[in-house]
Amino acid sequence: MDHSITFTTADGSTRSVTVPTGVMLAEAAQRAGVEINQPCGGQGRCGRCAVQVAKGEVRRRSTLRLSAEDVDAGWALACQSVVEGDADILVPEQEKIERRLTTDRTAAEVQVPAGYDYAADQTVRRVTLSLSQPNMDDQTDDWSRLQTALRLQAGIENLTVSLPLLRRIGAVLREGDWTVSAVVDSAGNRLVELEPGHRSPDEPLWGVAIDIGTTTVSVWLVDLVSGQVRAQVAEYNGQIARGEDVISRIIYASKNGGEAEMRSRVLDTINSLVERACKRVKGAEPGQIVKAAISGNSTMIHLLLGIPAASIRLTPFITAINTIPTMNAREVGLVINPEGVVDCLPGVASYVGADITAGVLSSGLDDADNTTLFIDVGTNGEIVLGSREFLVTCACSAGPAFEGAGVLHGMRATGGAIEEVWINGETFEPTCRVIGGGKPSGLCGSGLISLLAEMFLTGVLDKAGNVNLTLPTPRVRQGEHGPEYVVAWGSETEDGRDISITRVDVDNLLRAKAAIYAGFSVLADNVGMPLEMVEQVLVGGSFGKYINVEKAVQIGLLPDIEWNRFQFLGNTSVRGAYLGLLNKDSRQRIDDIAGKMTYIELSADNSFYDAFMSAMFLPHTDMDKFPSVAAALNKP
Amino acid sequence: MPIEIPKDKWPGSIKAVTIGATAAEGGTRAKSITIGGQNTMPYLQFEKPTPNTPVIAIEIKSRKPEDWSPLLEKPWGEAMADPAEWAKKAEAAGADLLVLALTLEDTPDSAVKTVKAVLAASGLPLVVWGPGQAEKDNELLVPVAEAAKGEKVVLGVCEDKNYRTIVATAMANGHLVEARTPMDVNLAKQLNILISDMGLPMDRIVMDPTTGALGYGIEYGYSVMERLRLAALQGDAMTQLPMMVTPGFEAWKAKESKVGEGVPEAWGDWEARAVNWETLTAMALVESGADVVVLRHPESVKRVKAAIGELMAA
Amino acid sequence: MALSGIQIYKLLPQTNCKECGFPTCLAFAMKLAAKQVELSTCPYVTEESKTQLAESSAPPIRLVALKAGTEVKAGNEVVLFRHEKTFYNKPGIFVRFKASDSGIAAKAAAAHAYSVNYVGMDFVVDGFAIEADGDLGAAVKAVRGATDRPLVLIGDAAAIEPGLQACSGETVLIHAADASNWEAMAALAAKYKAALAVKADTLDGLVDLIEKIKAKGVEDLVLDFDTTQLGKWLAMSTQVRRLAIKQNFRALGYPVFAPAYAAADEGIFAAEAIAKYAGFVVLDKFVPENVYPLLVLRENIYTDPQKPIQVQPGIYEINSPKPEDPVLITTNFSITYFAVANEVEGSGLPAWLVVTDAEGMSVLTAWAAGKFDAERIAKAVKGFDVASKVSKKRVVLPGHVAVLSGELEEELPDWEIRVGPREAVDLPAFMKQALN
């Protein structure tokens, strides 16, 4: 029996075709001359051929990548849907599909916390003062005069002041003709800055939230008055040149002069990021930044401050300090206002630092009603499980692979990075999406996850991660670094060289994902909580915004539970620093979190090792834990 | 009130695997042997009788081994230089199964010739091991598999880095494979998955989770085997395979067996100690779930065989 | 049933006061669950919680200790399979003498003097059994002249009593009470505060006897299944352990006696007994070549499996190396060792593999924790006297610790230090290309 199928494309044009029962929608479209992209080769895996059935019905063989709501709304995969009657089909613009499939799982842009009130919540504030002029009768000294004005006009008493600032006071008062703006740190009762003249109350007062990751440093430039994030910048941590992981850095630091070098390397990275952020915002200058909140793992914080970190790596793994007093920028070495307040957030243990306490705050885990799992995917994977009632945490060494480091053609998630890949299951030809849309220059974390999943599902890799060199495609080959798969030929890339992924890269990625999976499964085991009972999974990490859940599940990085239980938070560490920077109550909550978090040492018995070995497979040795992946593999 | 005997009811069973083929089954073996099939932890006959008796294999080599203990030359003598003779003597010593280990000196021609000679000399089912180097194993085992087509030989050993060629030839020629992994539950399971992903039916895989000798890591092998068996009984299909281990190889590597002089007096008589070393290594593995133990000394064979008989008789 | 950390946490004050020495109440609860700390360390726990927690921690298998100059303990086990946690109390290995044997004192002295070293540990025979086929009082005195280790006395009540009198003040195991003699044996055990073996060939028979004997005030009991048939003994021993652990069935929650002296193949039976839950194993006679493997087997089975899986540090020969062949360095984590050894073995290339004591950690982990540094590597190279085995003084470091090469040069001044690949899989290629 023949059926009439009408396709309507995004530009409103329609084309009709008559086909017999049993023909695939994709084929019908092709006969009608309507183009529908199928990067995965019509295997129902990429979801890019999704179309909407406006009238009539089709038989959906598979709805993988479509939610129940999608299907209710008429969505169907053209490559997986069989014509059995007349139908009208809407073919959306390809780009829109892509966005529809990914945007709902990404974090929103940074929003100022609801109800942020600069006057009530912020510890630094700027006040404009009009001082009485001195004369022969009133020979009060400048500092007392300023203090009096502060007391009478702003209610601020007992301030301290540094010598360098004291040296400038007289000149500033006179330059402003006895009208000045003072920036005061009310938490430390300290005068931070004094400027001549009057300032509008709306004029920005600058602060920075900083996250020092082992691999990536992020800086947010924040207007403390409005609470708005005005610029976000990130760069690889300059310490990488002295080791990719914290251990190498600790060892380097503990040898002849290494401590000073490590400190200056990370300071250089931070200071240049601060400068870059300021350049993006008209009127902002590093010297005007009066407060910084710094998050990072315990080693990073120690190295930043030049505190010996050697004991962190040696049994019984003790930090020099977890809760760090407030300091000023001059002593820390930040190139912002030298009197600026520097607040390093508190950590819990050697391998659970401020990045996690800040992360927990920004995830809201400490206030969750239901048991929630928080996974921070970084060079060190840190994991927290808990709710309002309890918090347990552990750390596992994942390596920098998901940040694009330690992988031959890896890079950060910036312009030119391949962030998603589809591989055709018959030709083994890849299709890539590149950040910024230009020629690719490497693979970022989400691209690597996506690539690994595709290579596995198309049989380019066996479940152990071995490249199948017997496939009939020149893209698998014995390369300089062992077996590899070529993702982009030199003719297509930015710098003209092939972009490939090697067996060693695959091993690094497997180790990274296995460490993280093992970490949270053992943590859950430790408190006697099956993973299925976790009601919410929050994923943080510098690539957290772009990650594709389906692919992360397919490689066994994330547990195979309903997708709607996942939430992606992006870099929770810098976000936590941002919240702590803005609001003193939030800042107090970070201290509370650090106080109640229980750290579990994974090396105490063999269970982590077992779980790790079990996870060193695609997606996992125990396929029963990954029913959706098993289903995807068993499809014809 | 009488005590209720606590019986575990397991959802899973070990696959029954048949090695060797008689004339009726398309080969030339005097009889085939079937191992596996259990639905209990080892020998807990009060829950369910053990359906197939675990067996003893004797290891022989294609060439006279240079590095074997002189204690092993006593029982085997001149036969060690002639695989066919050795095979006959091993059968007479009580072997249920022969393991023929090829060596690096073998060529495809010599390997095929030796395998044919052993098959002609003894009616026991056969396991053939390559010399243990990926390329050489593949080079020798493919012609051997073709020459022994239909005999349901076990080809060994498949490892995670080298399994494709051996599995492919086993599939093409109706043989079985031995899947060896280094003392880890997950690695054992992973290799079984990789092999079965190629399409070889599960009842043609025997897994070798590896063991250490008594005093040299036997506890790891012991626990890995217990865990594999437990996982299988709990229903994990990818661990439901009979297990073959090599206590003979391991025990005779140990100083306690290998060396007769310059050792502590407290070790006692060399020969009795050496046989004890092999026997107790094997016995511990039998208790933890071995379906095939590969041994070297006839006295150990006799003792372990008697023990298995007692365990089966309960 | 043992409570999990979270369950215990709910019974604690949850104030995170830190006075117990742990950072949070949950951390303390998890230590409690692992039985690594006493509940009394918490100053604020309620009486109600105390009661609940005490119930969950009572051992399902009674601890029975035989005491003389030394002590042998059995019981208190918590698992069926060693990988689930560990087996705690190694079964005592005893050697049997006969009271009628005129050479008993000399035999006891020889067995007592026996000591064998296994990887740095000295093993001895734990105690002795004396069968009352003659004057037991005299025999005990003769044995006591040679050894102060615990005794098992075997025989009927009348024959045993003189033996007990000869070693008063000790805790002896007397063997065995059965349906015919239990009253006399129980009376004897009560009188001399001895542990009593109870013998029956069915579980019902054992329970029946135990109930009657307990009524006479004897608490320290040991079970004898009246068989050495391997299959039957395995079945009964398994059933007893299961009842105790999985069903908390206290009536049979006692250690098990393994009469290896009565078995057809003593070594085989003793091996089964060690693997499958025996508390006391009695051998027929003292023969070093039989005792040594059993002592090693016991040590292996009772090794804590939660400790990292290690191989013996030392120098390993792969593919029969000659003096000119390369020296490779790795750690004693078993998986690391296997990865390296298997790759090299599989390549057919001969090599010396120096396995350092890195406390069972992999190369990177050990390096991170300071257990695999230049000093330790140098110590291994010197300690295993590698120099005497090779003609070329050159060692190959794992690529992951390339950073150590400089320091190692200082530690081993007359050696050439080479940095190998990071992954074991690349070793054969490296050995072929870079080491020639």
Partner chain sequence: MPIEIPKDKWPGSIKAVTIGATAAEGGTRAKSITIGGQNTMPYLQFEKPTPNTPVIAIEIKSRKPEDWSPLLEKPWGEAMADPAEWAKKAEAAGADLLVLALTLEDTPDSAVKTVKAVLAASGLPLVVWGPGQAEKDNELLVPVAEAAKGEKVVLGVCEDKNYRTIVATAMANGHLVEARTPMDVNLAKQLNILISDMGLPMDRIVMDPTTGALGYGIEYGYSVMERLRLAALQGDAMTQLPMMVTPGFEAWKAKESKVGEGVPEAWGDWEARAVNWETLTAMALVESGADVVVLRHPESVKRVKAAIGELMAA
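Residue numbers count along the first chain shown, from 1. Here the structure is a predicted model, which is why all the values come from computation and not from measurement. Here the rigid core means the biggest group of C-alpha atoms that line up within 1.5 Å when the two forms are laid on top of each other. Compared with the form predicted on its own:
Superposition of the core reveals a Cα shift of 2 Å or more for Asp610 between these two forms.
Once the cores line up, the CA of Arg477 ends up 2 angstroms or more apart between these two forms. Once the rigid core is overlaid between these two forms, Asn271 does not reach a Cα shift of 2 Å, moving by less than that.
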Second form
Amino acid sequence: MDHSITFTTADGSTRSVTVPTGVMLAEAAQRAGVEINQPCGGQGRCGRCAVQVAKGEVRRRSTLRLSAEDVDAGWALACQSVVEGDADILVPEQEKIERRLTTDRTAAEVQVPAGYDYAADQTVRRVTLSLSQPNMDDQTDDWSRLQTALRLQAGIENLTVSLPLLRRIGAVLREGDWTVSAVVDSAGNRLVELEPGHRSPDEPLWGVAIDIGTTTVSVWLVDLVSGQVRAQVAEYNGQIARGEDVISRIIYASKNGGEAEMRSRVLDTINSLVERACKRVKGAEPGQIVKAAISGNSTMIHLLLGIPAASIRLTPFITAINTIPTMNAREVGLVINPEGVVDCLPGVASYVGADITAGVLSSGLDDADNTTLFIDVGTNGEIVLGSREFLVTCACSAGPAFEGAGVLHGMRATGGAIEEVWINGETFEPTCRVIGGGKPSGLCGSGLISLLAEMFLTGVLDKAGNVNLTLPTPRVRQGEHGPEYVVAWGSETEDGRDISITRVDVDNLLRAKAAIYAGFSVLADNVGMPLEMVEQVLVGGSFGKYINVEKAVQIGLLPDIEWNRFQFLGNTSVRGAYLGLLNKDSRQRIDDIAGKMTYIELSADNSFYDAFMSAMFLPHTDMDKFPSVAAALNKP
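Next up, the form predicted on its own, please; the one we just looked at was the form predicted in complex with the partner chain.
Lone chain follows.
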């Protein structure tokens, strides 16, 4: 039986759709063209797809994250509610995905690699050719004539050409009066572009370095001739609306039509960024970009290319492919030159992808004399321990808690997010710093780390993460979701509601930090090296740039070693893609890094569970591992 479902959005507009019995409300909304975010991939865990049933009935399969009062008021989770009759649904305003502008930095910060030589280092280059004109005595075909010129004037032989480009060759040769500029991919022995007339040797030849992060997509527009980064742009990955971590996205992609939607969402994000980057540079057009280097974790690369990713989350956790052959932009779906070279960098395993091989290159870890720990902090915690002599790697499922997901009042690092907290040890009153100033709307990752550390040091939390409800302050209380600490009263916030952190939130944060700490502990144990012997710690990822080292150590997220051993490198993945885009030797190094890495599957390592449980306390069950924190606790 079919039913009529009418959706009314926050702006008052309505859309209706007819669907059969048994369809999820979320799917009905999608068919009606109404956007409802599903950050957990439609698993019913996050509660952020809540809608209100104004009329009619739906069957709620789950009410997780909804109180009894919410259900009485008609609230339902769109991803867990089944259509069983006609209904009118009110859709609240959806969370807007907005960038924190400080990460959209200027290109002046990126230095061209020393000694970069376009002619020697670049695999895609432009050559100008002068061809002899055909006549009655020389009736060589156009393609053979072009091949002869390439061989005699540029030393290039045995090129292949696509059919769409082959169709254009005759017209281009004649338009240029037999003088043309050819863009050639020497690595793939392929003609990429043919333009009429002569081009100046200094005229830019455009490429892009792309990092597909689980949270953020970054694009650098690069002049391949000079090596300069001419524009940098970044935006939240459009897939976030269908899952904030890779597991949620894999699950969503496995549903009807989910794989195509996920591919479309990330392509829309990348292509809009490419267009935005080109608008920042006079004379640059997306169609002029002839080369792209792409990094990202294994799931992101699979979803981009429409390769089934289901096996990544299922035992024994195997990717469909780690080393992907080069393709052209037409195959991938990028808005650059259709014949443009698309190079997806190699990964190592299901949860150690191209973002880590690129990050190891850009951090210099594979060439380091010192024993180095490299950590990419994000929704997945990828870790590499090693030097020029060896590389051992693993990945731990940190989850999106430090991105604000799975936390009642968590949010991304956008305007209105509390990014740092200080708590008075006598009054237990907090002082907060808010991104952009103004009233707070929630807590972002750096704010959560800071808050957790302050609550522990001031006695609001004990080692196990329990809230001390006996303290003489109204900030600690028994809330709807259990014991909690109020960070900001409703009179101080943007939406008039209290911002608090609950015991459930604390548990989610403890699991995330415990997974990361246990990961590098197991790596160190596997090579027989105590963590205190690590000579430097390199922290990659955009999120890592905003971590306060002291606070991260105090909660047990980072090892307790001298602060001067830590370096925060920002987005090492996009920088590695940039180096691989420019230099064929750097690109080969990324292949060598992938081949050199020894991968440890933590789920198969018996010691990981013990290390994880030991790290589930603040900062750890073994305080000898955190002497600076013990000293801070013993201060009067």
